[in-house]
Structure formats: C-alpha cells, structure tokens
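What follows is one chain in structure tokens, specifically the form predicted on its own.
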Amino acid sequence: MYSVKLGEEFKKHGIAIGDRISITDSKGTNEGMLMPRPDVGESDIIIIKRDDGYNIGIKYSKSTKIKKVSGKPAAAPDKKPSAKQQKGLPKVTLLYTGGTIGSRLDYVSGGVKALTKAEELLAEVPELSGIVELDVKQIMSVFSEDMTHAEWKKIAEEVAEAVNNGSKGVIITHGTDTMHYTASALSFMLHNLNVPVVLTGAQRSSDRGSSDAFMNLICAAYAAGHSDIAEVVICMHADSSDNECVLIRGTKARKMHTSRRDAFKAVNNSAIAYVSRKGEIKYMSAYKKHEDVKEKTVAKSSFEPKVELLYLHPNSSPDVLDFLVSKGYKGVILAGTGLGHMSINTKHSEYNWKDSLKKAIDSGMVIGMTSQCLYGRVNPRVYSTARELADLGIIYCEDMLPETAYVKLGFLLANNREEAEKLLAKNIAGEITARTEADWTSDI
C-alpha cells in the first residue's frame, strides 16, 4: 500500500489504482496509469505505467502536483479463442515457470495473469494452433533471478514425465535473467533425452509494441514439434529484427545484453539452427538427433548447493576461499583472467592465493578454472602461472563457460562424487568442444 499521506492525496483528487494521472515535479511532468505499489520499496514512491510500456517511480514531496486525467479503463473481457487445437499435429507440452512470455497484462489491476490453459494461449497466439497440439501446464511462477537448484529439479522431473507420457517436444517458458543456468542444469540432469526441450522467454513484455514474446514462442513451437533435435536448447531472437530465432545448445548459451531482443549468443560454439516465423529450420552445426529408441527419459536432478563461482580480479583476497572452506563448501569454479590465471606469485602476501588453494584442495574441495574472457579456452601449458596452478590440482575446464562449469560441478558432486574431478574437464553434454567455434565479433 501507498503511505497514509499519499492515500489522502489520492482520495482528495478522486484517484484510484488504474486511473490515468499526471505527476509534475521539479524534473517535469509524467503521465500514465497509476499502478499498485510493490511489496518492497518506499511507500512514498508513486508508480505509473507510461504509454511506452515502462513503469517508472516518482518520489512524492510537498511540491509534487498530482492530477487525475481519466478513470481506469473498463475491464477487458477474456479473449475467446480464435483458433481451436488441430488434431494430427505433434503433441508438445508447454511448462510455464514464470516470466511475461506465457502471461497477459491486466491494465486494470496492473497485475499479470498466467495463461495456463491451451485455449487461453491460443487466444493470444492463434498461430500456435496450426503448429503443434499443446498441453499447457503451470508448474511454478517464479522470477528467474529467484530460481534455485530446487526449481531446476522440479523442471527436470516435469520434462521427464512429459516426454515419457508421449510428448514429441517440450517448451519451457522462463525468465531470461538466469535462463542459461537452467538450460545448463537440464542438459546435465536429463538422461536418455530423445526429443527437443526448448527454453524460451521474452526480453520485452507482451504489452509493448516491440515485444519479442510471441515470435519467440512461435519459433519455439516449431523447434519443439518439428525438429529432430534431441537436446536442450534456448530459442530467442537471432537479431534485433523479427526475422528469425536462433537455437543455441543449452550448455553453450549466455545472456550477453540486458535488454536487446537478441541478447542470447552461442559462445565457443556455432548455433544449432535458425527458425523462421514460418517454420523454416536451417541447421547450422552438428547436434544430437532423435533416434528410434524406447528408453525412458530419466531426470537425475540432485544438485550439491555448496558450490561457488568466483571471479578473480586485481586485489581479490584469498580470504574468500578460506571462508568457503570453513563453511564446508565442496567445490569452486574460478573465472580466471586470460588463459586461466590468478594471483599466486605476487609479493603482497594478502593477495597471494597459493597457500589457500593448496589448503582447499587438500581438504577435498574440487576447484575448476575457466576464463572470464568467455570466448576461447583456458590452457595450463602456455604460461608458468597456469602450470603452477595445474600442479596444485586446479582442473582446467577447456572452453566451458563459467556458469556452465558451476552448474556442472554442482551436478557432478551430487550424482557422481567419485568421478567429479575426472569428468569436470570431459565433455558430457556438449559443454566442451574439441575445437572451439567462436564468432566473438558480435554486434552486441
């Protein structure tokens, strides 16, 4: 709720949530729809939704002038499906986990309604009725930044159930912030996978003219229902226009931009395919293909939470590692500099990590090395620092992304502790390529 004094101000002007108002302060005038106040934040911040789709917060003070422009719009009736499910199309399960891509904004309440029935989704995206036969299931409603290994476990188990019940593909709607972590987790957790598992989301909400939500969902449906891919992939805009979407291997994807529609890129690997809005699929590189086998898909969904990802930088202190050892952490992934380096020969003892690394490894901690450069691969045989680190027992993770290595180590320590050190630097889900493929000259 807004503060008492703001409530009185709204009452004086006959303003209610959903009304269009103008607010004038020392910085100028803003106009938009009055939104409910979030549960967190100051109660004297007025939240309005502008016509461009963005919400902004304006601090209220004695000099602030508020004016009612018009009343709230009439509640829009639920849309009637304009298309019915067609029989004979590939059966695909859509698992809703949160985010704007599988939801509709209610301008009256300011809230978001999840579209959890096939007919509701078809009302918003009627094109889907001619692509696949959808079974929509809401399994959670979580902002992706709030996801943990517990949510990864739930998603993996739901995917396995859907596949074993006959789905020819699975779509997972997901927030974009940590989509690449979930894609990595599913890549390691799902065994005997023989269908496409496609994660998709939206960088821009569905109420904005530039939203990428529906095209991403349409392309994801073509990928899930009509490709012969048998891997976990991310499906998002390939470029800033609405030409096509890209399918990126789940262990080789990374979010590279905060807001652009083509934020996700394949790193150290080529894209698997490109999908047009009309369903044309252009395959670009090798991938695991569907086979005529009857083995059930198994979700090995255990995860060791006491694993950490550390980025090294000048002046970084080994006290961080000492603390993790004291708290019983089982593994650490280092995002080192360059080819996989960190400070172990500096004359400044407070910044020398050598002793702390040795103690951590002697305690049984598994430590892997990746590069914060992202593109390229680490190598312990070029410079003396890396050779010393390898001799200490640091495991060099080839061209694996730091986030992927973090997820992989947590998975290995929970499911195969005895082999974790051996398997960390070996490819098991497309996370390591024998020869790095890198188009790092992206226009992002």
Ligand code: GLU
Given for the second form:
Amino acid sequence: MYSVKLGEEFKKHGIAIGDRISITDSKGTNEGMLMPRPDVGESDIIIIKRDDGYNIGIKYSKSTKIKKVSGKPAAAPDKKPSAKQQKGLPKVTLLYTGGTIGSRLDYVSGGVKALTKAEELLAEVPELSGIVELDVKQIMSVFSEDMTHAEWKKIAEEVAEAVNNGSKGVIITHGTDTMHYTASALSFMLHNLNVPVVLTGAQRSSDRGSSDAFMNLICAAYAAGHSDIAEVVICMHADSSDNECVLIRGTKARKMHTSRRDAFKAVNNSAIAYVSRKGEIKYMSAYKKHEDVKEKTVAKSSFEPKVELLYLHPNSSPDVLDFLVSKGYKGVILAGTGLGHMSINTKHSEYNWKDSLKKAIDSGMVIGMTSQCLYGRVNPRVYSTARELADLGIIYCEDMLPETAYVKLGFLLANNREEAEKLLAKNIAGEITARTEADWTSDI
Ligand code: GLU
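Following the display of the form predicted on its own, present the structure of the form predicted in complex with this ligand.
Complete assembly follows, chain above in first position.
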C-alpha cells in the first residue's frame, strides 16, 4: 500500500494503479505505468514500469510533481490460437518451469502473468503449430534464482518420462539467470539420452517490443523437433539481430551479460549449431547424434547439496573452508585466479589457505580447482603455487567452467562417491575438451 499522503495525491489527480503517469522531481521526468506498491519497503516510493520494461522507484516529496498521462490499457484479452496445429509434425514436449519467457504483463494488476496452457502459448507464437506438435506441461513456476537440486531432479525426471513416452525432443522454458546450472545438471543426470533437450528463455518479457521470447521459442522448436542432436543444449539469441539462435552444449554455456539478448556464450567450446528463425540448422562442431536404439532414458537425479563454489580473491579468508568442514561439507570447487592459483605462501597467516586445505582434504573433502578467468585451462605444471596445490590433493579441472564443475561434483558425490576424485577431471558429458577449441576473442 502507498502512504496516506501519496494516496491523497493520486486521488487529487484521478490516478489509479495501471494508469500511465509522469513524475517530475529535481532529477528530471520519468514516465510509465503506476505499479501496485509491494508490502515491503517505503510507502512513499512510487513504483512505475518504464517502457523499457524495468520497474523503478521514485521517492515522493513535497516538490515532486505527478501527472496522469493516460488511463490504463484495456486488459489484454486471453488470446485464442490463431493457427491450427498442423498434422504429421514431430511430437515435442514443452516443460514450463517459469522465468520471463512464458509470461506477459497483465495490464490490470500490473504484474507479470504466467502463460501455462498450450493454447495460450500457441496463441502467442502461432508459428509453433507449423513446426512441431507441442505437448505443453507446466511442471513448476519459479524464478530460476530460486531453483535448487530438487527442481533439477523434477525436470530431469519429467524429461525422461516425456522421452520414454515417445517425444522426439524436449523444450524446457526456464529463467535465464541459472539456466546454465540446470543445463549442466541435466547433462550429467540424463543417461541414454537420444533426443535433443533444449533449454530456452527470454531476457525480455513477451509484452516488450524487443522481446526475445518468440524467436527463442521458434528456434528451440526447430532444434527440438528437427535436429539429430542427442544432448542437452541451450538455445538463445546468437547476436543482437533477430535472425538466428545459437545452440550451446549444456556443460559449456554461461550467461555472460545481465540484459543483452545474446547473453549466453559457449566457453572453451564451439557452438554446436546455429538455427535460423526459418528453421535452417547450420551445424558448427561435433555433437552426440541420435541413434536408432531403443534404450530407455534414465534420470540419475540425486545431488549432494553439501558442496560449495568458492571465488578466491585477494584477502580471501580460509575461515570459510574451516567453516564448511565443520558443517560436514563433502566437496568444494574453487574458482581460483589465473591458471588455478590461490594464496598458500603469503606471510600473512590469516590469509594463508595451506593448513585449512590440508585439513579439509584429510577430512575427506573433495576439492577441485577451476579458473575465474573462465576462458582457457587450469594448469598445475606452470607455477610452483599450483604444483603445491596439486600435491596437496586438489584436482585440476582442465577447461571446465566453475559452475559446471560445481554441479558435476554434487552429481558425482551423490551418484558415484568412490570414483568422484577420479571422474572430476575426466570428461563425461562434454564438460572438458581435450584441446581448447574456440577462439575466445571472436566468441565474446
Ligand atoms: N531472474 C529471473 C529468472 O532467472 C527472471 C529473468 C529471466 O527469466 O531471465 O528466472
């Protein structure tokens, strides 16, 4: 609720929630749709949704001028599908999990409303009914920053069920923030996978002119229904144009930009393919292909939650590791500096990790080293620091992304404890390449 003072001000100007208003203060003028006030926060801050889709808060004071620009837009009608499902197309399951994709602004409440029914989705993107025969299932509705291994398990099991029931491919609509973690988790969890599993999302919701939701979905449908890929991939805008999407291996993908539509990049790996919005698939590098076998897809979905990912920096304190040991943590992935370094020779004992690392390894903790540089490969054979770290028992994870190594270690500790040390730095789902392939400067 807005404050009584603001309520009166709105009343004076005939302003209601959902109206377009302009607010002028000493910093300038802002225009947008008046949003409902959340229960938390200061009741004197006016929230508006700007045309670029972002909500901003403006502190109200006596000198603030508020004006009604126009009334609220008519409620968006629930659209009916405008295109008929074509017959004979590949059957694809779409698992809806939440996030910006698959939602649109409700002009009455000012909130973002989830699209859950297949018809609603088809109505938003009528082209889909001419690409695949979609079976849409909402399995959850969460922002991806709220996902845990419990959601990964659910998604993995739903994918296995869909595939075993005859789907030729699976699309997973997902929030983008942690999409690469889920993509990694599915890459490790799904065994005997013989179809494309395509995660897609949107950086901008479907009510915005520049939304990437539609093209990403169209390309994902082509990838899921018409490619012979038998891996987990992320499908998002390839560049700033609206021409094509890139398919990135699930274990090699990373969100590299907070807001650009081409935020996802393949790191230390070439893209698997580019998919145009007309359905042309341009394969770029080797991938696991569909084979004519009838093995069931199995979801090995257990995950050890007592694993942490630590980002090392000057002044990092080994107290963090001591704490994790005291709490019974079983694994840690370090995002070290450069080729895989951290402070073990500093004369400032409170920042020297050597003793804590020894104790952690003696307690049975598995510790892996990756690099916060992201691009390139860690190497324990160049500097004496890394040699010492490797001698302590820290496992150097080649060119694996820190997030992927984190997910892999949680997976191994839950499913393959005896072999976790041995498998951490061995490729099992495309997470490690024998030779770093990509020319990174052209990839970012
Ligand atoms: N942060 C939310 C998420 O990752 C919404 C943004 C998005 O979908 O990209 O689910």
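We call the rigid core the largest set of C-alpha positions that still match within 1.5 Å between the two forms. Positions refer to the first chain, counted from 1. Keep in mind that what you see is a predicted model, and the values were worked out from it rather than measured.
Trainee: For E388, state whether the C-alpha moves by 2 Å or more between the two forms after rigid core superposition.
Mentor: No.
Trainee: With both forms fitted on the core, check whether the Cα of A420 differs by 2 Å or more between the two forms.
Mentor: The answer is no; the displacement is under 2 Å.
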